[in-house]
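For reference, the chain that follows is the form predicted alone, supplied as structure tokens.
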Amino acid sequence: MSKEQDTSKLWGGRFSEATDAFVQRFTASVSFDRRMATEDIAGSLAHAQMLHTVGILDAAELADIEKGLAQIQQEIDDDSFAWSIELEDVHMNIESRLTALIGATGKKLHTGRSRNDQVATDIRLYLRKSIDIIAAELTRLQRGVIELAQDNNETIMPGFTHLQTAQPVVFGHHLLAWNEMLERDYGRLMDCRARMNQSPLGAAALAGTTYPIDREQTAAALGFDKPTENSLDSVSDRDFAIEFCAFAAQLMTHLSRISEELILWTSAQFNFIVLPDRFCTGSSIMPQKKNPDVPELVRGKVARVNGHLVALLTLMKSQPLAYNKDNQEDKEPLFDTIDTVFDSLRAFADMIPAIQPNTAVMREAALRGFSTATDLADYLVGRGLAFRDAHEVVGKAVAHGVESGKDLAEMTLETLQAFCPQIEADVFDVLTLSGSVAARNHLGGTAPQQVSAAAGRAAARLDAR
């Protein structure tokens, strides 16, 4: 034996220097894989108990191998496990401790796997951990966007198309229409769940081993739907993480536009919502300054998770079957993927319950633009114009208010009539804003009945989450 071999790794027999210490380094991927040390400790007992059941191992091994585990968790629970850079990764930290614990049975636990698998275990564990977590921090910000509409179903606001006046809806439909973003997100997440729920423990490297192992066993031991059919994509499939990042990129794009909704709402040329001072920030030297930091960073985020998207895409393009060392770099966008989602749907789901709408101000905004005008040209259509002849009329009334700086319902009957004879007194039913969101009572309709309503049905499915 060379004097240069480098006998502290496990794979060391092949080689005959020691590896570089810049590669070393280079290489190395403890300092970021180790947050799956439990999940890694987890896939090695469900392994070690099937080696048990097949025979592999006997009864005394399988117990020194679950005692040293267990160690080796309490360990890494009080902080007290020592992490080396030499060995690589979290899967030869844990296993070399395990041997140094109970001597040469640590070393048969790897019997039947390989790194690739068992990575490829750990990741999908650690992910789908990370999902449920993610799930219920999505729920209970929907929750308290579905509560806060129950709460505002008749409190008016305009509604916009391009940033202008459009027609006046009620406060919680617009709330509502940011549920229904977040139900889609909810959904694409556990689609993304479902396919990832499939384990690759048993393909080893990429072939498959010769041991008489049951992969069925330890795919329900570590609460899998069943294991991967093929050995090749199991080790070397990393789709679910590139689903959950695009679920990711989709959610924090829905944050970002709801970011720039309250973003406008809180400055001073808008001012329909208050958000309490704990989600602001000040200015240096500007006193009178509150910024909505938190609204504005997450709207920022968002770059860095469709970010990872494109990079986890890019790390896959090129990728012949079937593991590559290129897979090591998965890992750091994911986990920094899924820390900035949880990190944002926290802040949201702490932030929304609290928001105090200005009820004055959003309906004296409402008033502004001519929002009831689309309001008027139904009315005339229902004494019998044409759409396009009533859209003419109406449209000559609005460039008479924009003169005269009158709204349409602060116009006489006298003055309605001369743009249009069929122009009665119930004309200002239509043309106040109740009346204007009242009458669009349908489903999906921004009348307040139809609201709570809706409302209703939303929190129905959380409940049955």
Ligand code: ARG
Given for the second form:
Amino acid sequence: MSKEQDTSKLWGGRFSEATDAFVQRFTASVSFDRRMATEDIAGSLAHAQMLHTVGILDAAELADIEKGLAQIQQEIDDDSFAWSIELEDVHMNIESRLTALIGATGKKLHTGRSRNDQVATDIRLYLRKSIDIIAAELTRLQRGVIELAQDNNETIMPGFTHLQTAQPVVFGHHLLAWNEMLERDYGRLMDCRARMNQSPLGAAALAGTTYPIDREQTAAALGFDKPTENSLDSVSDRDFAIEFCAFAAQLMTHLSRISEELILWTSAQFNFIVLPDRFCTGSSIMPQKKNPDVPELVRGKVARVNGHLVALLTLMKSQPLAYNKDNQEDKEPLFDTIDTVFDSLRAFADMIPAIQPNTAVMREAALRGFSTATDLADYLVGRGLAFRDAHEVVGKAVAHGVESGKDLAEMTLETLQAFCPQIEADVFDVLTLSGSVAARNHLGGTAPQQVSAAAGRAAARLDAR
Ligand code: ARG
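May I ask for the structure of the form predicted together with the ligand now, the form predicted alone having been displayed?
Shown next: the complete complex, the earlier chain at its head.
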């Protein structure tokens, strides 16, 4: 490959002195926007083909541009492309190399476009590709959650409110609650994708162009649903980046809540689950330690994703139309958000199916803490008491249980009858854990058959994606 690239500025005509060396470094974006090189080349190909269709480039010129861009893609892929900071950004690096490779025809590529619509196109293409990768990883995670739920539709654990034992639930029901959170995140991601998939190419600098361009053609060639409506908005809009980061902040918030539960559950005090060693690390000083580093780190990564969302909102706040150089600051937060979300999803998608529930410990925990107290109250309502009166009776029985160290199911019938004479021997059916969960037998409830059906519906939704 030719080492001598033309480093003279592509906009040099008006200028009488070279850019200050520090300003050059300060304003350059190539160190991070070169990540969009493949999208930049795709955009240039679509643009060049359109220029040929409308008669601005002849067939030979188009062929040269296509050949040159293909070689540049090759150089980038095998890491031999000589990126230059003097050429500021990915767009000018590639255009400059094209001219070095094919000569004067390279200089015609930029006819009827600007870096302003070019960069807007590149980011949308890059983000769309990233959304599709993230959507697949999110689906993989959901698949693992749903399968674990199906396997645990009868595994009883305490359900909590205020982190205090509330009522028994099955582990699968808890897992499907996670899946609902993730399902909404998927919906938000798809909304973002649907709204962003429009082509800004042709907006040029801000006002459109005097050439007879065909924006429908470039939009279709790049897989966009249609061209954007307004040239000013096209080059200034970064809503799609904000929207993606809002999706990401919400998803990461969900992952942090799941992380928190995993961290609690792996503690010696809960001991509800085991995370395989490959997802944990030890301590350099305390030999007994096995730390749930993966969920902890995911919980911590919410910080940077939330930060990126605020950064982008602040970046766009009060910006006058149309393009401003400020917008170059959109890429690093967006790229880091994409990377962080993908890595977090990957870690979770690998880890969740490997969770081993300690079913005996979960069950034992549900037996403690009077988790069937509501069931006893409901039983008394069945015997004719008003719910408030039943609540009072059961409260007294629980107070006795706290004092005597006995769960409701462990008390004798006589003891229970002392609190309420309407209680009969069949009370022990509702005081059992399995009776308690089985009784919540309606859509969205924790009865094993409902959980199994819900897992089936959740899996079918994934299949339909
Ligand atoms: N590197 C610039 C960016 O990231 C590309 C667009 C520059 N446009 C301009 N008129 N300076 O936004």
